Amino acid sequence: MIEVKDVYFTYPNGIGALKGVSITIQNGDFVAIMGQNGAGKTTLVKHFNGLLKPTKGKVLVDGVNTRDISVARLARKVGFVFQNPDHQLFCETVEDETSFALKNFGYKPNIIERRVTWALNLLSLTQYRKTSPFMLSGGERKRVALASVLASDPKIVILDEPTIGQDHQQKEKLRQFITQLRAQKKTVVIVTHDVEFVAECNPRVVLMTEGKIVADGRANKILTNYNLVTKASLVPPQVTQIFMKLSDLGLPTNVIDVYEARKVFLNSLEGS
């Protein structure tokens, strides 16, 4: 689904933010990119809708190089969610917001009617529909966000930084929903320095420092690596930690979180 081929790129400033990425993105991967602030993570998957071109190198999305395609475009097969999701919101009404890229794209009103609908109630945004989005808080407003480029059903969704301003029981809906996602075999990125949400969905792992890929496995391999994680400026999910501890008594080292900690526990005592 995605193809990035010795990827470099300099913003105009003289900063070179990619320095050589070479990535290969399956269809319906779920894939969290993490990292130190500035390690690259947001540069790169910005990249996957052509906001950006490489300086250097080639990126193909499901087969087509970004150059020769435009964002309008692209954007009918990759749904990017902004960290900050003033930089993408701008209607009247939720309703509006949501709505905004089905019209775009020249739906017709049933069907742009029944897919509002869905994204809001899934992100439990229906009592807001007729609310500015800029009246709402910045969590709810994420969500919005989120709902306008989920509406449009992408076969990529990028998701920059999406736990910011969510409670405990949004990011288990979040995870619950990329858990939908991966089911109808779309093809999830997230930008993220949320170990602890990473560990409870345990995706594909890349880690970047420097404007270089450093680390490529699944999250209970990487973020139990304690070098590889203080590397990029993270910590081991909280249970790892409790487990390196534990190391001594012969547990492993490489569980992530609390339902793998749980199995652990019970087939120590099984075995006691």
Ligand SMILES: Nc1ncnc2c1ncn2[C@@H]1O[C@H](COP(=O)(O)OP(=O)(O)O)[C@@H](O)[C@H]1O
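In this text the structure is predicted, and so the values were computed from the model without any measurement. Numbering follows the first chain given and starts at 1. Think of the rigid core as the biggest set of C-alphas that the two forms share within 1.5 Å after superposition. What changes on going to the form predicted in complex with this ligand:
- Once both forms are fitted on their core, a CA shift of 2 Å or more is seen for I111 between the two forms.
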Second form
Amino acid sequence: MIEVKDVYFTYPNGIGALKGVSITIQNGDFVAIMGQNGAGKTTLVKHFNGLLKPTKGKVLVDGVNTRDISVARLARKVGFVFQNPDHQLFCETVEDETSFALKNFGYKPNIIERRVTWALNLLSLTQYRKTSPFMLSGGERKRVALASVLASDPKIVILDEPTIGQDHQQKEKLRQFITQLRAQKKTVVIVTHDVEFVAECNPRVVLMTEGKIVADGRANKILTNYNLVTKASLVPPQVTQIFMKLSDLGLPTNVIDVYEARKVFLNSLEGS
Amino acid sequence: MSVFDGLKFRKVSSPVHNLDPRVKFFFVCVLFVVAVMFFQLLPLLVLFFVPIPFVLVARVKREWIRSLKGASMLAFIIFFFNFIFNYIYNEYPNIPSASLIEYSVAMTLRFVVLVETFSVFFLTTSPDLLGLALEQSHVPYEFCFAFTTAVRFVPVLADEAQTIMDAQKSRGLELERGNFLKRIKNYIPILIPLIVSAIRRSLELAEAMESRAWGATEKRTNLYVLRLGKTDYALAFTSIFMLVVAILVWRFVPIPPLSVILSFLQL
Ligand SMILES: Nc1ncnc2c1ncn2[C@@H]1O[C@H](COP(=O)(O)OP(=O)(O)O)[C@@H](O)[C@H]1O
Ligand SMILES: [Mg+2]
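Next up, the form predicted in complex with this ligand in place of the form predicted on its own?
Okay, now the whole complex, with that chain kicking things off.
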């Protein structure tokens, strides 16, 4: 469980990136943190594994204040996948890359071997085991970065902008993958402004603007609230936009999912 | 990375920002030369205060102090080594003399003077103006361009290094762990991604430049041309005056150590 209690954060250059943020993320939650560029999303999630410590207020991870524990220790519990895989890949082979965190945490070789095999298999990277990560494509490098974090089997997984620069197929894979993580009762936090991606997953949405949380609730509630969404410089999902335009037909305006939309639409056609 | 912050230029207008970069650079060089000429505490102490009015006028106090803080560790090391080695060679096993302490402080102060003047210079001079100054001093354009690009990418690289450090810490890397050799090895996971991305960035830059016909014309002209104004001449003359005075003092005036002056004042 992550508890953020009235956190303020100011960067050394004087920019106040968080201004009184409070939020609780329960075990097994699936949360999408959304908002425009510079809203403070990355700053907030960097507090979850102690990379940043609040200027004021506190952050508790499973009841432990992030001030009292090192990032390296928290990292066993909280896996953080950065936006750009090129910011972390440095080993000669994908295998070494995947075992880096495990070695840092001091696991035994046989356990490392097992975990690496498991993680590479999970992300369909087994064939690249002995390949240099620098030889892989962008999407594959992103998956290596993901594998290297998941290999240590953290309870909480944070993904910063996981869909940027990914084609539709890769996004779909990512979605299935998140579903898998959720089935394993993991807490998943994604940072994104990809409205369509979030609409397909229907997680809990936390909307941020200018260092504050302005809304918190299920995706089908938040993303269909036109005023809220535009205030955060986003647009409602396309399906919702259509339904909003068709509201004089008596159609509901809180639909975000294509399948649900189809059902609602067919029902209303039958009714008339 | 706070040392780099002290060199980061931000575009504002102030009398110091508007000075001609060539004159400003000349002034910095004079301070530099004078600082190296003297090894006594008194003149270095005077030099220490010279850049401060510039900092106040340019309103870059916070950034400037940050760069000094960033250099404080190195300053301490300089003091420590000067003191220890001179003590062991010259005075051991007597108690250290006042002049030895004074000398070590002076050497440290010399370093601080160099850092503070360079910090003011880079904080108040835009890389573009600097490149322009080089160009008008008949340095080949390729060199000017390489120089301005390098300067411009320092803060970008510093930000990137921070992100990479965060990413590796999130994978359990502990930079501060182990003995000296291990600590150096700890930086490999930071350096490799940093270098790879710098190379990738430079290749991208080269492609972008070529696609915009870089080097197509032999003779370049500039939209802006640097011209010396009144304040520029004033600073130039001040610099020359300072240099002359410093040389005269250095040549003809014996400078008493601070301890002597203090005891003289007490009498
Ligand atoms: N390392 C940093 N130093 C100074 N300011 C920063 C740094 N990182 C982010 N900021 C500033 O903090 C604010 C929030 O940034 P960030 O959390 O990255 O936003 P988001 O991830 O929502 O786009 C922005 O105004 C940004 O300019
Ligand atoms: Mg971000």
